[in-house]
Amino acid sequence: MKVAKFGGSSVANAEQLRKVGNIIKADPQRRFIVVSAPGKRFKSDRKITDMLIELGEVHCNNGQTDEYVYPIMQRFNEIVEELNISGEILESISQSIQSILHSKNSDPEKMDALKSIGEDSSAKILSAYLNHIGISAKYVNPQDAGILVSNEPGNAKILPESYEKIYNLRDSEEVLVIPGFFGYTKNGKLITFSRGGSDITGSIVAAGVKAGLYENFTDVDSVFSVNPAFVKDPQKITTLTYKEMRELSYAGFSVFHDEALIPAYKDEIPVCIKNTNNPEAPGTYIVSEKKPSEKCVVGIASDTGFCSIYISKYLMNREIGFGRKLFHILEDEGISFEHAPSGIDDMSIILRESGLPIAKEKKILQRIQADLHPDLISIHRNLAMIMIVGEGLVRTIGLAQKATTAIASANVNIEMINQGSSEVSMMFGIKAEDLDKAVKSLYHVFFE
């Protein structure tokens, strides 16, 4: 049996929601089935879950709601009126909304119960409309499916009991409209995933459920090797490692949220990326292990918005403590960092730029002068990063010099090298202005 998650663009409109159900209906195998809210229509639309922390946002700083209820309402009642199914889900989505938004409760839980309304209606409707086309299909609310999730508002996280109760899904001969993004804690108190969430919520119903593949449908036909902004139709990725496709999603493959995997990596489920307009095509498989004979390197991903933090001391090495001063210093000031490579004397810490705000950025270096007294401290920022992914990556001979190689053909500097603290990947460090030309020389070597 098969787990299949609908990702924002699948559900869109009633156009995308017609595939959905052909989709189902071409697989009795597909029994549980993930939405996640209505996505974009067109380039210059807005998805509903950002139209739903706006109301959120105006509610919990008393503004009037009304104006930003309705575009939210319409979205719902064009899918609803093409589908040509019961005008009673609109009543109860408009329903649900008033009582968030009238409730005694916290402005967080307010914006959590808001936030998964997208989720929620996507899942009813998809539910109603599989019905009104033959198919025996019941919406599952995640209290009911089991997914009991911590109390941490905007950043859940499963609880293991969850799995045990959610295998009791299986029981069901009708197909199970499930939605993403939220779960329940043991007390009842609605709470969410961080964003991207349904795709976490896919992964988990489908390690619940012990399924023999893992379907997480959206507007794309496969994984490339490299973002198509920068080459032009890259090839696509067939096979791919469970560690693979966690690197490649750190590093700007924006197909699976970086958490997503994880329950799915733990049962060793299959995965597959499909697409809702295309779904004969045969997809990405995302593997527990692969043939030793595929190729090794399989993606080129990249990132730009980082910054570093360069130190430099004679002796650091010899000086007890030293990492564990300056990663307390960033800890204090509520900073986390991304990579740490160090060499005798010096040492790089790796941070997205955000986390470190221009405002915060004197203080920082002030603490790091007075608590470590380096010789010398500096900030560089518009940072990009390149990710070369592949198992056996550090195992392959002369894999770093093709690598160096291609970037310095391209006449771009390395700023930064991070090779060895990940089995299947090598990071390279440099300004983002150059990040178009290094990337189109490193696909060129390792892929044409």
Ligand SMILES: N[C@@H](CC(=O)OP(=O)(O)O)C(=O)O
Given for the second form:
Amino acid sequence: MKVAKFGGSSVANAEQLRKVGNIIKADPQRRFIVVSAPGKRFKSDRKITDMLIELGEVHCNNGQTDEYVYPIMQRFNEIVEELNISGEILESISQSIQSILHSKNSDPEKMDALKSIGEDSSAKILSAYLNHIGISAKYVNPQDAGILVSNEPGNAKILPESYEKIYNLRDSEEVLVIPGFFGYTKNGKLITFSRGGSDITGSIVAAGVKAGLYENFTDVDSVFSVNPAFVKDPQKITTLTYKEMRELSYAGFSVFHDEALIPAYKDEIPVCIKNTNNPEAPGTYIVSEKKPSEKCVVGIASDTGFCSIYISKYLMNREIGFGRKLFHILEDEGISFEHAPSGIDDMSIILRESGLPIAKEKKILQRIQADLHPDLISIHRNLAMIMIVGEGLVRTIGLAQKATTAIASANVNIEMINQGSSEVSMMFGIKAEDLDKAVKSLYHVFFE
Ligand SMILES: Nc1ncnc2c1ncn2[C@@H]1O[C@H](COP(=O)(O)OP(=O)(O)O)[C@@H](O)[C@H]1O
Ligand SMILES: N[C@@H](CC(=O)OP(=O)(O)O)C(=O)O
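Next block: the form predicted together with the ligand, after the form predicted on its own:
Okay, now the whole complex, with that chain kicking things off.
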């Protein structure tokens, strides 16, 4: 049996949902369906989740919400009308929104509940549509499915006891349609995963029901070796290992959530990324092992929005506890970091800029100054990270040189390199404004 997850682009409108219906009909093994909220129908369109977040923000700031509810209901109205299914679903979506807005819950609780409306409504609409076209289907709320999560609003983690309950879903005769992106705490509180988290739900359900395959339907034929925003028609990847995909998705391949691999990986359930608009295309398989290939690099991922804290102190290497004290300050201030390359007298901490807002900067610098007495400390913003990924990296001679030459030939200065901490990846930090030319040059050297 298979779990099929359909992303926002696959449920964006009635036309897309008809394609989803055909895909489910074409394979009786597709028994567990996980859906996202309606996504963008065209480039400048808005995702329903973004509209719901905006509604939540207006509500929490005591603003007038009617004009924010209206366009959300319009989108659902259009879908329901075009699919010719019962208008009762619309009534229940509208009631759910109003009861959240009028509840006595805290703002973060209301926000997560509002965010879940997109996925929840998609699942109700799809299950009604499947029945309409003759497929016996049932909507299942994540609480009834057994998806138990930690109490971290907007950033839930699955609780291990969930899997046993999810296994019981196998007994169902009907196709089960489960909304992605959220679960419930043991106390029954609704909590969402991080953004893009419907991929996580799909993987959890696949692991729970012990599926033979987790299909992740999106709007591209495969995972490409580089983000198609940088290079036109990049090379397709046919097979990736879990390790490679985790590094790539963490470093910017937004096609699949980086946290979504773990549940599938633990149970060795293969994942296949497929295209709803072209389901015949073979897609990309993510598996635990693959045959060694002549290609040592499978992908080049990149992302912007990073900054670094650079600290220099003579004899840092001999000062016992220096690193611990520094990390303690970050922990104390609730700041997580991504990388921490260090030298004899120097250390850089790479963070997401969102984790170190300008307002916090002064306090952090003061605390580091007071506790660690560095010779020099500075913060560099607007950085981008490029990650070169491949299982063959460890056994390839001259790869770092090839990469640095490619970046140099694009006339880009490398701010930092992190190699060796992961066996399957090599990281370069550069100025964000140089990203486009550096990635193009790397792609040219490794793939063209
Ligand atoms: N390396 C990559 N390979 C394929 N797609 C990528 C890659 N990097 C970024 N993407 C983007 O990911 C998009 C699909 O992810 P997403 O928008 O989350 O889809 P969905 O709406 O199905 O959840 C693609 O349209 C593509 O623009
Ligand atoms: N709708 C949620 C969760 C999700 O996974 O969406 P998508 O499948 O469109 O990436 C979000 O936008 O974050």
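Positions refer to the first chain, counted from 1. Since this is a predicted model, take the numbers as computed values, not measurements. Throughout, rigid core stands for the largest set of C-alpha atoms superposing within 1.5 Å between the two forms.
Colleague: When you overlay the rigid core, is the Cα of residue 160 off by 2 Å or more between these two forms?
Modeller: After core superposition, the C-alpha of residue 160 moves less than 2 Å between these two forms.
Colleague: For residue 349, state whether the C-alpha moves by 2 Å or more between these two forms after rigid core superposition.
Modeller: Shift at residue 349: 2 Å or more after core fit.
Colleague: Hey, does residue 365 budge by 2 Å or more at the Cα between these two forms once the core is superposed?
Modeller: Yes; residue 365 is a residue whose C-alpha shifts (by 2 Å or more) between these two forms when the cores are overlaid.
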